[in-house]
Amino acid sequence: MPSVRAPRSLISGLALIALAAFALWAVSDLSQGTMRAMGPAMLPRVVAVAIGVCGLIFVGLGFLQKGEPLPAWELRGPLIVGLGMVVFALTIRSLGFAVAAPLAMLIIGRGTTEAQPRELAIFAAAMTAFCLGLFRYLLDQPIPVLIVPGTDIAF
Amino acid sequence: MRRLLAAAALLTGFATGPAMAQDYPAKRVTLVVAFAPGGFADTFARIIGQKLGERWPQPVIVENRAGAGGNTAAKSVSTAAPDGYTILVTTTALAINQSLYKKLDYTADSLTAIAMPASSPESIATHPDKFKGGLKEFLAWAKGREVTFATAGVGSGSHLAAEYFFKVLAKTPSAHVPFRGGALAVQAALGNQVDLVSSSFGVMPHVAERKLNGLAVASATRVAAMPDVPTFAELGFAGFEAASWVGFFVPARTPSGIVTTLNRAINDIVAEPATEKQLLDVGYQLARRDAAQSGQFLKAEIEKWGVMVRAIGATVD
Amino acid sequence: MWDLVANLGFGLSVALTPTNLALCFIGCLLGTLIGVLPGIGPIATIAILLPVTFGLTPVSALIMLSGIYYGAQYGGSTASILLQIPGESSAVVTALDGHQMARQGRAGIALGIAALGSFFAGTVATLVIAALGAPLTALALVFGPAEYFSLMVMGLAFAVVLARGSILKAITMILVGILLSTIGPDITTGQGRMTFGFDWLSDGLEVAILGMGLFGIAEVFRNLEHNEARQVAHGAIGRLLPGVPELKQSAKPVLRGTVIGAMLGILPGNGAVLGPYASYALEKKIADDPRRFGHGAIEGVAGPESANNAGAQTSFIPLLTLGIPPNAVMALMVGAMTIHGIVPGPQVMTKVPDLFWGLIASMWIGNLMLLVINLPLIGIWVKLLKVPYRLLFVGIVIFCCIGVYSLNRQPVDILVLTFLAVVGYALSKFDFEPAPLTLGFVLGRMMEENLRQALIISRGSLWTFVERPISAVLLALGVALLVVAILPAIRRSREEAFQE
């Protein structure tokens, strides 16, 4: 059993390996075609196959060649970030901008330890009614300004 | 507290409220367009639009919905609230994907149609290094070889309306080469890199530059922007007639008085002499139809263009 | 010559009345404004103001509207050098560089180099447009989709040579991006591909998303696992505007850059989105240490900048000389022309000189009102990262999210922002870079779509491709590209496998 030198090329190649599984399931029941008239799988399926084949030279050099250890992952700010931003997707036509943005970013302000409440406070408060100046003012964006569920409230 | 948030709601104008055709419009007025911004249903949009807010006290907004051949919007709005203000602009795709796909979340029935006012024919046309002459001349020549054809897209009017014709009308074998986009397909005849074009208003100009060489336009009578070429009924294919239209519509169960105070809106905003000119200068067939019959002429071009899916084999999933 | 002179005479007297210069301005202005805002193109602000246009004539309409489309490509580069948040294509190619030189405190120059840029572009372009608008028109027919497909095929050898890091790793994310771009209608049968049902998916994913995504807010995901002294603003930021020695190392890129992407402008089948990658590619190749490539060169900002803006200017020539729109944006102004009453096509130019000469004219003055408008304004967006990051980065992701919404109004479109960004952020853990992606997904449909109808054409005949001589010239180019960017990493990878 060889040993892993590289780790970082060996889980790239896995994860190619793995999109191009999954790419080539998806287009399964599409048609491959002919060179004449080439069909909605053909290209999908050939790409497909070359991620593939990159993926297993990843996976060889992976043991092959020393590389670097796994990367270190920092997730509270992604996690934080990323949780802000579904919270603003699922608040934007539901409750409106006046909603949506503000609490957006008092979530995604805490994805960095330095954040201070108070002053994401205010910067919050103060980028909504910016924001809802420059787009749904000035450049006339269709952005719902403030929905109030169960009542006839919309703007 | 309610009482201020009631008269708030009054004063800007977006208090909802029973739909009356009295007071239509109450509030602003969304036409949903179900094609990108610069398209033949969005310009249209945006010319009624712009009109039908000068003539109203309430704001009347543009809203492009793009999506899966124009079933996006006409769906969205097929659900939408039965008031009128959510009215969908649409193009032949709405008829035309009726039959062509395989399963929609939506029917034709859900959709009461307003309007439409306009229509451009398709037509064919070559390249003049390719080919010059008629018709006829061109059925001749095209024996023994498949005729390349480029289109709008697959599905589009020009598309079905072309290989329809090469199929079942002409019976000559025919490639189609879709394009994204009317303009790319006419790009690609300019450049006589395909055998033929199919497309509607876009070969207009071209034709009457002579940098294309149109064949036959499927009209009932000939075309204002192009008046040298025959119709397809003149060189024999009698009732061949294929055009692409722009309409607009409401979700089903819109009380019949807002259809009607909208149909005449419409109507007559392209039946204003500027706009008019406008229209037909850019190669547009204006027509003048009440709800009734627009509901009817949306019927007959299901039909028609279901004829023509159904013969040619195309369909969608 | 002396009819040039008459008909660029005559186009200023149209566009230096009060009326068109103040919509010139206007257009200008609030093109800079939006092409700053990520996500908020040019199409979506046309559109909104196509109906404001009516009570106008035709001319003052389209010199409005123009305005706001290459002022927007002014403003693009803002965002991306700023703050790495690409909101189209040619700004990802900035980003790579111009944000890099915005880390190292050098964002006044770069933006200053790139208005510069943009500036000279434009003014060139103009002029191309001029005199040779008519002419170069009968070239851009002769390419069909195998010319396209071709040139699409050299535009991917670019991306690997774009690549700072391992020459594999590009190919597998430009393979990667031409995936990604299958997702969607097919061109040929209409079915969905890849799209697993979805509404949001049938269209295919938008590059704007991908851009802010990959690049914009998985930066952010990257800056927040420092603290705030390692982070984009270093308190010092350095000179507002560029000096002689880097106008000097930025003349010859500009010049090239303008050349490429005039030409690629040109064609109508969207060549120009080549323009700032081909740029970008060739100051890396010819540059005498290419290592400092992606690490701030300002040859990277200056090259793809030109190229960008020359390309949006002569992309109007298959719009007014043709009637056919090379873009989005193409489209929305023929749009515009059918509103007021003007038929797109070959005759705009005889029947309608005023509008063709005075559009013309009026591009050279919005360059020159860009550049009054964007040099000032250098000093407040530097200003913009004096802001303490702890905020800063969370207007970022704010803009990003507006923005993306702004595009279809679907919130869906927000998760799959987030989902990129992850990806992008796991990319960058595993060494992999996303500008090759990107180039492969906005090469990928055309290039398919191209070889698809070229085949159709050819009666499924590869040979196509090497028959039509201009296809195979650039075919060869695009060969020729490749090895000149592999050998070297072969023979290096050897000699390292030699060591061991």
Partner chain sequence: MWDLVANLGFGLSVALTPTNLALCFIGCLLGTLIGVLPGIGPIATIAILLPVTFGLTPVSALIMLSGIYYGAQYGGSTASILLQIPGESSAVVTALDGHQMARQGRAGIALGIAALGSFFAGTVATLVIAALGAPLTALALVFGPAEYFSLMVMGLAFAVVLARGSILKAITMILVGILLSTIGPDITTGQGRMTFGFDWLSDGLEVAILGMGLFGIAEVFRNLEHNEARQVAHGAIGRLLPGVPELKQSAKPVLRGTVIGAMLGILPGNGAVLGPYASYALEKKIADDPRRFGHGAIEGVAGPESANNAGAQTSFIPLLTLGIPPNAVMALMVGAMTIHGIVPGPQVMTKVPDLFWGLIASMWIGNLMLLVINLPLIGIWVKLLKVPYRLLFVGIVIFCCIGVYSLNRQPVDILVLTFLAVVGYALSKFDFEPAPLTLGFVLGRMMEENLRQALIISRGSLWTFVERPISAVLLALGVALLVVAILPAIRRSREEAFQE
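Positions refer to the first chain, counted from 1. Computed from a predicted structure; not experimentally measured. First, how it differs from the form predicted on its own.
- Each C-alpha goes to whichever rigid part superposes it better, and by this rule Gly77 and Ala23 end up in different parts for the motion between the two forms.
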Second form
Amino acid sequence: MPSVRAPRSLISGLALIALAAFALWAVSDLSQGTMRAMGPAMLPRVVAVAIGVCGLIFVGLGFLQKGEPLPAWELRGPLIVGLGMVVFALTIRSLGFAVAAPLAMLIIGRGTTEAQPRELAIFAAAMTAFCLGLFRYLLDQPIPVLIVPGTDIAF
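Switching conditions: you have the form predicted together with the partner chain, so give me the form predicted on its own.
Shown next is a single chain and nothing more.
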């Protein structure tokens, strides 16, 4: 049995393979379609397979190349990212994207000690404007932009 020379690569590869397997399972009941008439599962399947192949490459590199050991696990990042996702899910329909997105980004950005509050605020504002322009106006998705509770104001 070959020994693991790069544990970080091995774990990363296994995580990518698990992600790809989950994505393939999630779209298993959707139609793939054909190249002339793409179905809703074609792009997710192709991306999942590409992610899985990258995972296999990482697993192989974990056995073939010398690499970094696994660092100590910290829970701050994953917990704060999870909290930000929950906040987004709870506020998108009640307050709208213009409030939910920057709020979630500001919370998620605190998952690392390297992010500065001013940088996070600028990033959150820029990404919110970009995403609103793309999804709401260019792609015409039915995303609530701004809802003021207790009033009839809703965009």
